[in-house]
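In the block that follows, a single chain appears as structure tokens, in the form predicted alone.
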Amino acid sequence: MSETPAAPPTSAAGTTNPASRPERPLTWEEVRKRNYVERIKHEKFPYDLAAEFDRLAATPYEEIPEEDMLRFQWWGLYHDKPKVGFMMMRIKLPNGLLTPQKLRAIGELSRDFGRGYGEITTRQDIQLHWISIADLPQIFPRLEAAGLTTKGGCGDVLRNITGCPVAGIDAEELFDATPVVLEAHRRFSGNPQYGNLPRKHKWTISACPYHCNAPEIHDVALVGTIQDGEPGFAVWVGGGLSTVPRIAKPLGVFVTLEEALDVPRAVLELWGNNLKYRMSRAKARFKFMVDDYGPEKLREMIENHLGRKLTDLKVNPQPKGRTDHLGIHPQKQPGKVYIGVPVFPGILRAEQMLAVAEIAEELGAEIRLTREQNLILTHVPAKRTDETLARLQQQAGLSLDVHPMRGHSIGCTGEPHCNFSVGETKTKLVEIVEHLEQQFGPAIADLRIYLDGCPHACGQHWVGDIGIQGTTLTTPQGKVEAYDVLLRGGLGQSAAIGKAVLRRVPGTELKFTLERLVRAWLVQRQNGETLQSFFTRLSDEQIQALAHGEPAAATA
């Protein structure tokens, strides 16, 4: 981004915003003195590290400078835990789109370099683990040959652009937003001009009537709508999770398909050039700029930057419900169906990837990945549906004949790979889901449990029906694994950030605590109210009583 210092923000009346710094404009020298990441980016642009891959691959791990280990993030590479030389590699897949050839390439890389498995992420990527820096000169050419990239997978950049996984094929969509997603990816992803943002930045673009792509929790969301007969987007800004979660706010504008990317581009440039948001990593995300200015002032700034007024949004679009796009569905294309299958808990073995690629290729099908870490086979000939289901189960171990909760519960990477995680994640999620499905069966078919091992919220625990975050509990015997339980959160028409109503529940007790809460909801709910509505109606004290098995206290 430009190195022009930004003036402090002003209100519509021209007075200095109280949230801004009243003193003189900041300088890049001050920023780099305060923020070591900004200094590292300045000393060597992270995308330029590609010229040194061969040298770094030949360098013993312990001799690679920590600054270059940080720059690897711009190439989708993070330290795995423990830090002994293995990396996580994040492969960017805009809108979660995969051809059979691309999935086969990923499966082969996983088999050859990543100990035979990969993870589907909530940003519709695939991550591989156990990647050795010494193998990068072999890995990157194979990715490029398959039309794949890790560039901009991590770091202070625009991350993978997400959307509805059945865009372009689902009969209910308002219109196909795929061309806008792909153009955004082409124009901005991995583009050095936007490779030095204050922090990571996330977009989602979709015309799904269910808002399956969670626009509420993105820095910028283009939300499909029809205004005066014309397809286009409402723009939402300032969403995000991590340690300071926010639900996105409407900017109040409608943009046509042709101008859809002008507003997100303006956001990148205005935010990226404001040095206030480079002084502290903890306050650098775009949501803090939205907090400081508000949507109205931000719209004014964007219009000034673009040199034109934007069209007012007449009706803010709302989702018609929620969906996971799993199961068998007819496509827009005559004679075709898509089949969404759970991938629980978001892990695919290399042989599964290779099997799905083979099945898809033979059918002339494609593959899509979902936010809730599942897989969709598209363009399946309807007359071959039963055959395809049988092959998915027999050759890839993927089946629709499982409890639905397995298809819409999320677990982050967590243990054993993530350096931030303080507890089990995917294994704990499996334990919880298996226990609850045995206890309640189809009564909880729509329940969503989102579990994270730390506050960073890669598993989106703030907005699950039940959110779970790993922590620790100090006992006389020492520290033990524990979890906070968050309730009242959710997406959609009742979008809200959850609250940690239960703190430091021992890991050994967690599934039983959740069983008591779910049972109380099923028994005591009124007029079929959702779990979110039920626990919103109750006080913290009532919920805590339920968690301890005191139902009388909960209805007092």
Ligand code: HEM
The other form holds:
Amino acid sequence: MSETPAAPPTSAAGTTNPASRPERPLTWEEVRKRNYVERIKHEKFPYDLAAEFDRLAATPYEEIPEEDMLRFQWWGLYHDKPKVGFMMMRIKLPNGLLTPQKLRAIGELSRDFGRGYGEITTRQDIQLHWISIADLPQIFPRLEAAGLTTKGGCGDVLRNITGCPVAGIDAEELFDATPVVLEAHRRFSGNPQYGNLPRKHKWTISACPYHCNAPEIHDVALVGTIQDGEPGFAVWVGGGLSTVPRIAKPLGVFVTLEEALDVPRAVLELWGNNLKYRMSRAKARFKFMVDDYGPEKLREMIENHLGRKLTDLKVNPQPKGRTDHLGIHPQKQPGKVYIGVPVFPGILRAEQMLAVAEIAEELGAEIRLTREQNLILTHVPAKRTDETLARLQQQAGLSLDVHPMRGHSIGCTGEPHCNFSVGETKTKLVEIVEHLEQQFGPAIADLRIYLDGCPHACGQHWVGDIGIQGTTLTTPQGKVEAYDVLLRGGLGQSAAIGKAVLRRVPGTELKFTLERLVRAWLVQRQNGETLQSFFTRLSDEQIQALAHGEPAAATA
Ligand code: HEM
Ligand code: HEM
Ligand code: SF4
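Counterpart to the form predicted alone, namely the form predicted together with the named molecule:
First the chain shown before, then all remaining chains and molecules of the complex.
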């Protein structure tokens, strides 16, 4: 991007909006003095690191500068724990779309370089671990040959563009948004022009009537709708999780399919060039700009930037419920079904990837990944459904016949790979889900538990029915693993950021605490209340009493 200093926000006299106070224009020099990542990006543009992969691969890890380790993020490589030179590698899959050939290539890379397993991520990507820098010269050509990329997987860029995994095939969708996702990916993903944003940036684009892609928690979401008979999108802005979570707000505009990418592009340019959002990494995400200006002023700025007025949105689209797209469903395409397969807790072994690739190839099927870390086999001939289920079970160890919570619960990468995690993550999720499904069975089929190892929220704990975040508890015996329990959060019509009502529950007690909360909900709920509305009705004190096993009557 050009280095012209951003214009200061225009002042509107008499308002209290902090953004409208006249501000001194900032300079790139000030930015770089304050923010070391900006300095590192300036000294060597991270995408240019590719020219040095061969040299870096031949360099002992201890001699690779910390700055280059950071620049690797732009190539989807993030330093894993312990920091001894092994990397996490994120393969970007727009809309979670895979072919058998691509999945096979990933399975083979996992087998050959990544100790034989990978993760399905909440942005519909696949992540491998144990990638050695020394192997990059072998890995990158293989990715490229398979039509795969890690470019822009991490770093201050537009991250993988997500969407509804059954776009183009689901009978209920408003229209197929896949072409818009792919066009956005082609124009903006990995594009050096947008390769130096103030911070990471996330888009989602879909016309899923269930909003399965969580538009509420994206920087920019194009939310499919039909206005005056025309398919297009409502634009939502300023959502995001991490330590300062936000639910996105409607910008108040409707965009047609043809103009759909103009507004997201304007956001990249207006936010990307405003140096105010480069001074502090903690205040850099686009959501802070939305906080500062508000959707109305932002719309005006976008309109000025585009040089035209945008169409008013008449009705803000709401999801008609929630779904995980798992199970067997007829496709729009006659004679075809899609089969959504739970992958719990989001980890696939290399042999499973290879087996699924083989099954899919033989059926003429494709594979897609979901936000809740599962996979979907699409374009399966309907009359081969039973045979496919049997093969998935026998050859890949994957079955539809599991408790549904295994399909729609999420655990972040966390242990043992992530430097931020302070406790078990996926393994803890398994322990909790196993315990609760034994206790309550089908009564909790719809329950979603989202668990993260730290506040960064890669597993979206802020918006789970029950959100769980790893922390520590200091006891006389020293620090022990503990978890905050968040309630009242959710997506969809009642989208809200959860509240940590219970703090620092020791890891050993967590599943029993959750059991008490879930039992209280099942026994005391009124008129089929959801878990979210039940705990919204109760006070913090009442919930804490329930968690401790006290017979507090939920009468509030
Ligand atoms: C890559 C291309 C472009 C870049 C990087 C860019 C960058 C910027 C930046 C940094 C601002 C200041 C935002 C702020 O208020 O903080 C701005 C404002 C503006 N841009 Fe652009 N711009 C681009 C293309 C265009 C084009 C093609 C037009 C006209 C069609 C345009 C029209 C405007 C207008 C009218 C404003 C004032 C917006 C306001 O503050 O209300 N820009 N642009
Ligand atoms: C400063 C550090 C980090 C922050 C603030 C952060 C925050 C986030 C957030 C908010 C998401 C969003 C989920 C969504 O799209 O809704 C996410 C995604 C994700 N994060 Fe992190 N994260 C950090 C570091 C890490 C590390 C070190 C790992 C693993 C080694 C990791 C693994 C993931 C994964 C697997 C996803 C799904 C993303 C994808 O496919 O793009 N994160 N992160
Ligand atoms: S939520 Fe925290 S612990 Fe989990 S993967 Fe993200 S950064 Fe790591």
